[in-house]
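One chain comes next, on its own, written out as structure tokens in the form predicted on its own.
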Amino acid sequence: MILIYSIHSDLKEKIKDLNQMLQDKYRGIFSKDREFLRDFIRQYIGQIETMKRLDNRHLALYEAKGGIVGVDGSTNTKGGAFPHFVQVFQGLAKSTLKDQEPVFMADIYSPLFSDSLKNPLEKDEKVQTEKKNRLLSDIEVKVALESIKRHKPYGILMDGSLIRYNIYSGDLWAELRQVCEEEGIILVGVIKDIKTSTIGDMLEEVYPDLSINAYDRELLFGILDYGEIIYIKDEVSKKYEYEYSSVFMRSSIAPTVIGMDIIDSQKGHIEEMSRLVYTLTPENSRGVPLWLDLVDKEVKISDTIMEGLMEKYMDRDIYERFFIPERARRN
């Protein structure tokens, strides 16, 4: 007991301690009132405005022109150190038209498969999980180009930055957005989870006093209102290298912001895009639009389901030789 007590003091300790080095770290761009921050938005970054929720007549064209596809994918991983661990992935493209058949594509990878195990660089984590990712993204980018060749939809909503198909999954990549651009097929990513510092990087360009290294979602909390959108310039944003623009937008009464991607070739739909997401995003929701999370929960492989797939369709004695890491046998 005395042990227990004395674990969670230090870690109180610690929690303090995290507390003040990132309330230090940025004091000076937090001492800032939201409109200085929203003013240099407004000249270094983007305009602010305000989005108009699409109306009943907009989204029954949409459901006319063939529907709004949602992509997302999941991956679960069942075993223990390497080797010996399974990966199962799935991908799925889900049509807002009741009558299409959503596209559920699947794929596995363990390091037992092949002959990997002579390559000492395949125990790197960094190679691990770079071959996650890449599988990963290779089925949602299949996916998406499975649900064209069925349902030819008006757009594409992927569940991401498109940046990460670009350098997960180059050559399928490279063909999905081209089809997309010959079929007039719009192609967006929804970012829940923004990792970009194209604001802070510019604060800092223009400040260097404030020493900011803060990412954009850190620094546009409770920044924009419910409804709004910053159109980020194509000159400051680092992703019009790979041919996208870009857009911020706080899509729900939650103060975070989410981000989205459009193929340049495209821009021209940006703000119809940024509406669309806007519409079908819940106001009391994290932000992300209800399509994209039903599809997110539909794809999603629990450590429920992956055990029931081991357990069902592989030999007992290979699942515990290979499969049942030694912490797990202390149950």
Given for the second form:
Amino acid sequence: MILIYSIHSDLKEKIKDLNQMLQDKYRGIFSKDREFLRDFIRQYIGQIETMKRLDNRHLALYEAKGGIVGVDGSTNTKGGAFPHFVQVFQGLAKSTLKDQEPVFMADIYSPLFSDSLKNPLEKDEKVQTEKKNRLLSDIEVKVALESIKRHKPYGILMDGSLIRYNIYSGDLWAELRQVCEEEGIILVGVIKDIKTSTIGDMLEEVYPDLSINAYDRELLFGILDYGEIIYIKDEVSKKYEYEYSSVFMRSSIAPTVIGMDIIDSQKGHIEEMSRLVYTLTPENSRGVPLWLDLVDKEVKISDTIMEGLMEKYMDRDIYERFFIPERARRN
Amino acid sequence: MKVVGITTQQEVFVGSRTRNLRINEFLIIEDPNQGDLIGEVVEAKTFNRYIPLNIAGDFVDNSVIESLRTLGYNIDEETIFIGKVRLLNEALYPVLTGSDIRLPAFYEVKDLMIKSKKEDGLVIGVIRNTDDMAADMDQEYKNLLNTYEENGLQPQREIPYIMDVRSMHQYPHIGVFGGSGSGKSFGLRVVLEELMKQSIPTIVLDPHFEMDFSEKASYLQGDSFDFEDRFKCLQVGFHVGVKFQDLSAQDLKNLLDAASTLTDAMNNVVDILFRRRDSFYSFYNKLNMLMEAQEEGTVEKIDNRIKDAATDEERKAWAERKELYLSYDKTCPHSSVRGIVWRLKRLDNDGIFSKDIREIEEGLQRGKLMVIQGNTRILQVFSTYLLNNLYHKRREYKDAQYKKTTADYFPPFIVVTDEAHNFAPKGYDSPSKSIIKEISQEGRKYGAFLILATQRPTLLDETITAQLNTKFIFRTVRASDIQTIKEETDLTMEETRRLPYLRTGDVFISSASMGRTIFARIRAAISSSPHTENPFDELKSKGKEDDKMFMEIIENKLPINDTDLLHLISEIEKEFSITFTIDTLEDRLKEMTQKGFLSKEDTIFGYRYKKLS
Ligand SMILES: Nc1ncnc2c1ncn2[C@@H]1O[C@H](COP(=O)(O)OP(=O)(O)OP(=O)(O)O)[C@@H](O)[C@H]1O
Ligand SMILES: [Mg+2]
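Requested next: the structure of the form predicted in complex with its partner chain (the form predicted on its own having been shown above).
Now the complete complex, all chains and molecules, led by this one.
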């Protein structure tokens, strides 16, 4: 338990203020009842429907047609401030079919060993984050490609929005997308933290006095019933320009809503893939399909593993000289 | 299979994705620096990181698991198998994590598992969980035995456990511990069968009348070893006993004490009155006459008896009593004399003085197994005498040998007893205890060995327990006994924890000669215990007999009115001399009605029982 009284009162005040500000900002929209927003969604965003789980016959068919592959990546950093750190990346594509070996790939990055040292811009934190996102995104796409090459699954569930791959892995992603289209492998992204503002923007358009820059995440909180889905109209979808179709759905008892993207040319499969995600999500979970949770768990590089690897495979001298920051030495 | 996690020089963890590990299995660790190391699995666990499926704090419902299964993914297959392996010999350095593990071949473990040739050893059972290593075992160790399991008789699949008898010279005594029904008696039977095969002279004290080897076990088919001329069951007081003339005062005191504890005064009475070579009759008579004289109370009264005697004979007898009275009344108080008489009578009623132990001695001389049967109390009395006698014969022979003089040959022998805590109890003295203790401490020198079985090791004399170099430990549930076993054996923590869960017939054998504990299963016995009838079956068949008899008795008295019961009772008493009370008869009639032999109808005169046709 946190000892509240030991915290400086200034901080308490700041948090109270934040709470108040959020209350004030959203008062307008929070005071509308649930039906108001649901009507608004139906009218401007897309149809709200109730999904049914896929039955076992259907799932067995997927199994027969190559199973479902879950893809996720993970990264961990060891060291201190720029340029004295290493970053490792690991990607995993894991099929539900038992006889198909999971595809693991790894990558490593350290500014100490790249051209970045010569480039003064590289020091910029933003540039570093960008680099990290790119490497992570690349490795995920690579394992997905490899798993297609080896196993030719029925469908692939990527962890997160597909837009991310457009942004960070341009050409590689285009290749994956093309292979999937050619081979008829359904490619979707499952988004546990939706970051779009489709509904808020539309609200602003229709009701200028409700102009609050709200994100879909908070607006949709508690608005859908368990098992309900919104098929987002192409006209309003922010992702349309990237040629994706998207849905929002409430896939568990938790009131939060998750999203799913599918490549446009495979839009005909959007309903079955949504139902697959729904079927694979435990009702008491936060809404993520179990399969992606398992993949996430398996790909994760924990701090312990990271440290173990460094200690085991790096000379002590090198390790200390480059990667143990002063503050870690002090304890 | 690989070594995982943190290792030491003594212990490592082993992980496998495909092979479940078993406790007591042997594994070879291929340490790249130290070479092959051999270890034994002491703990085995399985682990599935997804079960219970609590991922990021969420519990997963079965429908999702089921769906995943349909998609081809079975979460159970994520199970990994983990074993804790203890190295047999400490390594020089901690074992290298990541070292490969493999199963040993037979020749690599042979010396650890087999200490004796089957011809010279006791083939007692199999070493559990050694089937993988047994695959390429030498032919001479195969098909030596069967085991009896839940699914019937099974051929030998594992490495045999062969106890090296010759090592008893160094590690002489064996303890057999285990709770009720854990397999002690069965285990003893197997050991005894092996002793008979080797013609080793053995004395068995059998308070349960169960060590008979003439019946073949029902699960065996075809020919099997015939023990008929290798053993003999002898009942105390019927086939064997004590020859009174051979008793020393000390022997006699031990016997009397075993019948019921002697006071100092009583011991004194024996010392004063007993003469070497007294016959039972002469000694008993002496005591009895003294007692009768003491009952008169004074010399005058005895004199009166002499004076008033009707016959010469009677006069003479009273004169003798007077004699005794004058010599012994002061030193032998009446109550003590009476105590001795009572004990003597008790022993005599048991038949102890009617026979001798010659047959036992002869049996041992010919390498036989002599089973001495009797109830616990009689066995305590008799064994005290018997063991003293045999042990000293053997001792005299050996001493003479050492001193290079001559004495009659007497063979080395093994003494076996169940319920050993009754013969050598902890905390109080008993006559049989001192001889057992003596054998436990010095028997090795003379070639006298003990096999002591008990349900309650806690109640067994601790000096004796400490002398038991080999211990068979069967299932034990009682906490105090587990504690004793912890103290008295080198069982590890892990092994002690398993004690309450052992299957009947599975046993830890902790032996100094092996230098470690072996987990074994006792083989199927060739012979069977004479009382294998389930006691509940026995009750049932006894019940049926009783019912039949009762129906015969009342057959031609039917129908019976409940007003006639008194009359009926006296009739039955006259005809069959069996007595019922009204209550018992009525109960019995009701019971027979319930069982469907009789019917009961309500008439204006009360109830009436009729035969059911
Ligand atoms: N090794 C074995 N293989 C097959 N059956 C066995 C084995 N050991 C014991 N049994 C069976 O289990 C039952 C109980 O065994 P046993 O009579 O030896 O128990 P116990 O330990 O002597 O019990 P108690 O202390 O009550 O005398 C017997 O009916 C016996 O047939
Ligand atoms: Mg028994």
